[in-house]
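One chain follows as structure tokens, the form predicted on its own.
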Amino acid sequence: MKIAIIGAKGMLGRELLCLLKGAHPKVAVDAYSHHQLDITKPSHEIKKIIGNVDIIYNCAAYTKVDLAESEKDDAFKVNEYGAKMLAEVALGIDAKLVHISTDFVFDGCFDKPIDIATEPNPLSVYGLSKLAGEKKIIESGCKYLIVRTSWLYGAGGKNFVDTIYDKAKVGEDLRVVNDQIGRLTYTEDLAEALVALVDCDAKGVFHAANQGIVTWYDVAAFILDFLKSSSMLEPVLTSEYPTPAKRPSYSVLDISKTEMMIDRKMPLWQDSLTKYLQRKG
């Protein structure tokens, strides 16, 4: 089997590369950074670079949620057109495309975990561009596995956990929103779920995130407690912390389909966050 990882320098791409090389030593894995492979190039140019592979993991994306409101063309170029180009490649070489999507495809108007079959309704340009990418993949006719995730953190990329950690280490006081509800996701756990889903020959759309429902305030409080930080933590409403892009107030993904497919529970967010913070320390 031969595998290509696109966006291999990002948080998730790094974890996937490490996992696949360790867990599947007999599998050939080629990893490409943005500079090595630009998914917005025509599909024939991408095909020249990756050749014939069995699995394409697409971890490349435009993820600057707030900037996307003023950089709409850039967001859609990567998240929609780029996804379309990879789907064309996958179809042409009969490979499976594993594509990472997001909870931002939903509007947050829920009071229970969001099922796979729920109709998306993005609130932001970022969410719209990611949903457009999903649609291009599905329409392409290629073999695909689309996995939506949420609140991602891990080594090698900018994320909420690292931001809070750095501020708490120096005792900086914090104001964190307490009315956005979702699931935290550790890149290591997501990478393991992706590989397990592929090993099970999963097809279609899945949701994957850590177990447990939290607010951003909960996550910050956990980090401060872990560090025994002197920082003061104040809960605030989203309306008190305006951002260019509107966030879904409730984006708890229903992960039961994934857990059933891989025959195990996703790890609890507290356990995974503890592991990550211990490694940082």
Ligand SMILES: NC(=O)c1ccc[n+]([C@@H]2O[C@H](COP(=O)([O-])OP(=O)(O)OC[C@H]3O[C@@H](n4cnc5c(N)ncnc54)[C@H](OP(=O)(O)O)[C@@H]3O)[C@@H](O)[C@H]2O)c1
Given for the second form:
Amino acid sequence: MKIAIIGAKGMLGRELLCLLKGAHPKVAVDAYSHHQLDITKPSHEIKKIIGNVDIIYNCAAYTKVDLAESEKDDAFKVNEYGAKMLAEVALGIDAKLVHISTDFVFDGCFDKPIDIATEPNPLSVYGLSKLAGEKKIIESGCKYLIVRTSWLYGAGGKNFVDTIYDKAKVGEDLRVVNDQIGRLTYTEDLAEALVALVDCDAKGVFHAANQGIVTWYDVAAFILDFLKSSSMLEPVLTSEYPTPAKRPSYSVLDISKTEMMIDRKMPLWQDSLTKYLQRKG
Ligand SMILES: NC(=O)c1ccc[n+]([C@@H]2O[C@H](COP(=O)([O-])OP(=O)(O)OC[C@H]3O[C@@H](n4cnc5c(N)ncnc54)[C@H](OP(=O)(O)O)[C@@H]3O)[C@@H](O)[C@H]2O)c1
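Having seen the form predicted on its own, can you show the form predicted in complex with the ligand?
Zooming out: every chain and molecule, the one shown earlier first.
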């Protein structure tokens, strides 16, 4: 079995590489950073680089949610056109494309976990570009597994958990949004779920995230408590903290299809966050 990981220097890509490298002697893993493989190049150039593989994990994306509002073409180039190029490659070599998408394809106007069958309605350029990428893959005719996730954190990437951790360590006071609800996701748990889904030969669209429903304020409070930080933490409303990109207020993905497929519950967010914070030292 030959595997290619694209976007391997990103937060999820590096975790997936860690998990797959050396996982099985019969599995060969090639990993490509942005520098080594640009997914906005024509598909025949991408094919020349990766050769014949059985599975392509696409962890590459334009992920600057707020900047995307003013860099629409750049976001679409990577998230829509890049996804299309990888789908063309996958179709040409009969590989399965494992593609990561986002809760931001939904508008957040819900009061119960968001089922796979729910009609997307992105609020932001980033969300629109990721949905456009999903559509290109589905239309391409390639074998695909699209996994939407949310509120990702892990080693080696810019994320909310690290930001709060750094500020709390030096006792900086914090104001954190308490009216956006979602599921936090540790890259290690997501990487394991992706590989388990592939092992089960899952096809189509899935949602994967940690168990438990939180606000950003809950996550910050947990980190402060873990660190026994002297920082003051104040809950604020999204309206008091305007950002260029609009975020969904209720972003809880229904992860039951994934849990049924892999035959286990996703880890609880508190357990995974504790593990991550302990590793940070
Ligand atoms: N982070 C979250 O909270 C979150 C939530 C839901 C879904 N997701 C999705 O999860 C996936 C992984 O996210 P992440 O947080 O790991 O992202 P990340 O840390 O920003 O990594 C993305 C990687 O893609 C690379 N990249 C950008 N443009 C590229 C191109 N044209 N060709 C090849 N590589 C390119 C980046 O390289 P450079 O840095 O060198 O540009 C970076 O290494 C993405 O699909 C994202 O949309 C993320």
